[in-house]
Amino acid sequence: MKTGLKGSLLTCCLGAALGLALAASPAFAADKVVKIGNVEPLSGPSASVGVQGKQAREMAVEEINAAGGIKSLGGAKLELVYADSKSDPTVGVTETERLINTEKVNLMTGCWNSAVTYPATQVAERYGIPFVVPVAVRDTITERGFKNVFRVAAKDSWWVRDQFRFLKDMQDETGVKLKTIAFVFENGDWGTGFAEKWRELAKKDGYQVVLDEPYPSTATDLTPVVTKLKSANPDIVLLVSNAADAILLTNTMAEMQVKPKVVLASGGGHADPKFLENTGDTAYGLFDEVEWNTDVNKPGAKETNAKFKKKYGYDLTGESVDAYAAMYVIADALERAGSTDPAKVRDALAATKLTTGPAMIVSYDGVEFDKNGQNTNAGIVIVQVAKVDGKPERVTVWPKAARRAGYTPVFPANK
């Protein structure tokens, strides 16, 4: 009986040891997953951009898992868990709570809409769950002293900052000096917010403001605005426009022979594909500001865009590139953390210095977060509408490191 008991105990011990060995082996660990909760607008008015971000995440996660997953976690795979915010802040908060408490996700990402991201990140902060924000631009998302919120893309105020950096760099590069500036903008929150920051930076950089003109984007005739612009005769005009008014303004300026040396827009309506379809030759020389462009001169960008386009039927957008990069930022942090413990993942994210790898198709030089969780390297690209193969095309010109190879910007566009 004693001998039998010893034998049973030995068998049990051997079994337990074998179990522990199997649990520690890569083959066992490879069955583990790291769950990433994603709150995105998958229906409602912003559904198209939500789907674009979802597909970019999926392609990145497929690549990461195919390359062996998170090696420091024994090859653990990333698993995306989605919730539809419908662009509604209340829904976004509820879904963030559900993903954390019911789905037991290890990290969170989202939510594209700043109005949703702002309260959703507050929920994650309360639970101590790391939240990586690929896109949402509201400045204050990373200005509340939170420890678990990290934003990859540029924040709102940096869009204006980079417009003035572009103007300075191009004047330094070409030796052309520009002195006067005009502001023409739609009179909603977006346009008036940009104009407020323009005034500060124009004063700081020593420009003389010769026109400061808001207009309703629903206007069907912008001749009075363009008449004032012609009379002011600025070297530079900065624009914020929605879709229809961007087309109307550009075509009216051409009809009235208003030709500032530099016309610099702020995305929005000027970045809408219908803008070039409806302005044709009148848009040549115009500069516009975007997060990313398909011709950005970064290693792997062309190939990654081609892969995405083959898979989903359209080009990567700036916002989907940020979502794609965010998955690699998370994978890098998990690799260094060697754990799914939220505090350890949070510390690894805070120590991020990502400058190589597939994520670096972004237009800027890397991802490194400041004490507030904002990527200090995030930035914008400037494109110029140029004639390529007889057709208008948006060509990346700034920052210079990202400029399309072989292209020399026409600056000033009108001499």
Second form
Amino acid sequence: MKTGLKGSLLTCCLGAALGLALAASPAFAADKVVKIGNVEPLSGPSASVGVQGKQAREMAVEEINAAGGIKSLGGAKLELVYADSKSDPTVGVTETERLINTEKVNLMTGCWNSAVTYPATQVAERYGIPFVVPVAVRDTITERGFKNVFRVAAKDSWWVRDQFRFLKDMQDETGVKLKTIAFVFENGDWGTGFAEKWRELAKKDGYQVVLDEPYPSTATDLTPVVTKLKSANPDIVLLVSNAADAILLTNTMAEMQVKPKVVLASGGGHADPKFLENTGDTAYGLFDEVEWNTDVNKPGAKETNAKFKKKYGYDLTGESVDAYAAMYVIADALERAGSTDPAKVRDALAATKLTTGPAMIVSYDGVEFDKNGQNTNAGIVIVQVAKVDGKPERVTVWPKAARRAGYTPVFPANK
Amino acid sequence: MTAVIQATLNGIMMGAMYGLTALGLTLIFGVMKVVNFAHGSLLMVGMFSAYWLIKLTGIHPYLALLIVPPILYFFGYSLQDLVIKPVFKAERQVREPLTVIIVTTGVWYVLDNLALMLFGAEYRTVRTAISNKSFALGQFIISIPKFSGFVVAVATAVGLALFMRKTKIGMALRATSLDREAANLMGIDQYKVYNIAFGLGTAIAGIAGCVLIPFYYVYPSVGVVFDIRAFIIVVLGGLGSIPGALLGGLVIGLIESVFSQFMASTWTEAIIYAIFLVILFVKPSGFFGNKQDW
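What I would like now is the form predicted in complex with its partner chain, since the data block earlier showed the form predicted alone; can you produce it?
All chains and molecules follow, beginning with the one already shown.
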């Protein structure tokens, strides 16, 4: 009896020692994973962009893992854990809670919709979990003095700033003077945020605002909005739309023969690959603002795009490039942190200076965060939908330095 | 003024189509006394059927009107026969068959998710001969797909009303709607009538799918958008009333289109819901509703 007890105690000790030794050995550590929680709109009105982000993340993580994972963590692999926000802030918050508490993720990314990202980042901040936001443009996401929130893409005041720079540059370049302007935008966080800044800048640049119209993104019919646009007859129309309403607006404008001189969209739905597929020739002449375009002149961009297209059947978008880059930003930070401890990962993220590597297919020069976690380098390009080889294509036109060689923008688009 | 007249024309055309989407819902309610929560999904099935038919065969969208509704009729007929009827029979003794309503909700989820699995979440439109085409009526512009939709919607409502009045099946449907026990005693097979009513409601969703697809896009949860409209329209027009559905649709279409000219279009949504609430308070049976239903 006595010896039996002793014996079992001994076995226990031996077992524990063996366990410790195993844990310390590289063979065991190679099985270690870093869990990355992703809240994305995988169903509902923004599902197609959610899926783009998901696929881009998967491709990046596949590459990172195939290249040996996070070396400073003994080759730890990245693992993506998804949750569907349905574009609903409430769902986004509960899913973030679940990923952090139940799935025990080490980092968070997401959520595309500003309205979801805003409260979701708040949850992560409360738990002290680093949150890398690839896209979600609302300014205030990185203006609350949070320690754990980092945004790779530009914020919406920069998008608006560049829209008005573009309008001014193009008028200077072509000598065409445009006076009246109309705002048409989806009634969510994103659209109303843009509109606020449009009003400011339009006033500053001396445009006359003839229509300022929010509309619900779930509207079944946008003919009423287009009718209003027709009677306002503006030179310039600025748009913020999700995919479904972007398609509906463009087609309805063609149907109702509304032809403003310049239609300038703000990415999102207009940048969705489904947009051109569903509008075709009715979209010719449209200007759109994006983080990225396939003809952007950056090393590796063409190859990465070709790889993505082969895998998923469509070109990379601004959303997917930022999601792709975000995974490399995370991998880079983990590598430098050498730990999955949230505080250490957070510090490593804050010290990011990424200017080389696969992530640099982005249109700007690098990733470096300011004290609020905003990437100070993030920038934007403007494209025009043009007929190239008989098919509608998005051609980079602005900044002028980035313009596709041999292309002259059609400005104004409708004379 | 021009804008208001233009908006009125648009409102009438779109309103008739809202009415058309509500027609199947009101028919099924009228006969079965069941609020069919799967109606939007059936509309989605109709839109996808029209989409694939036009996309794969390249036929004119209005030829699809001859093919899609009959297919949808059998789909609805079998759905009721195989899925809903057993629940109905189990609840024979209950005046308000609640479980059936829950079953239709289940059908909604199953159909939407099935479509999501099969076709993905993306938006699809099919470019047809009449997509984005319009004609001028003086200084007003009439969209051809919407105008055709309007004509089809009115024709469907008139056709359905005539069918209910003049044919034997129509009379059986009406008899069952008035009193299912009495109709049963008169030798009408209640469950067969339900099958037919559900089939007809689904076929109308198929008609709506055919006229919507030339200018609207389809995706798995597209039904939800139209569903809420359809419910409001049906309550507005009177549950079970065919002219009520059409009139309710026109009212909603006109509010949406004309009011938008004077205020931000986000407000019209609120106004529609406000009117819905007022109707519920003042005249819960709607414009043409039968009081004894409630």
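It should be emphasised that the depicted structure is a prediction, and the values quoted were computed from it without experimental measurement. Residue numbers count along the first chain shown, from 1. Whichever C-alpha set is largest while still superposing within 1.5 Å between the two forms counts as the rigid core.
S.K.: Val383 and Glu186 - when the change between these two forms is described as two rigid parts, are they grouped together?
M.R.: Same rigid part: Val383 and Glu186 travel as one unit between these two forms.
S.K.: Treating the chain as two rigid parts, note the angle in degrees by which the smaller turns against the larger between these two forms.
M.R.: Comparing the two forms, the minor rigid body swings through 30 degrees.
S.K.: Where the core is superposed, what shift in Å does the CA of Val160 undergo between these two forms?
M.R.: In the core superposition between these two forms, the C-alpha of Val160 moves 2.3 Å.
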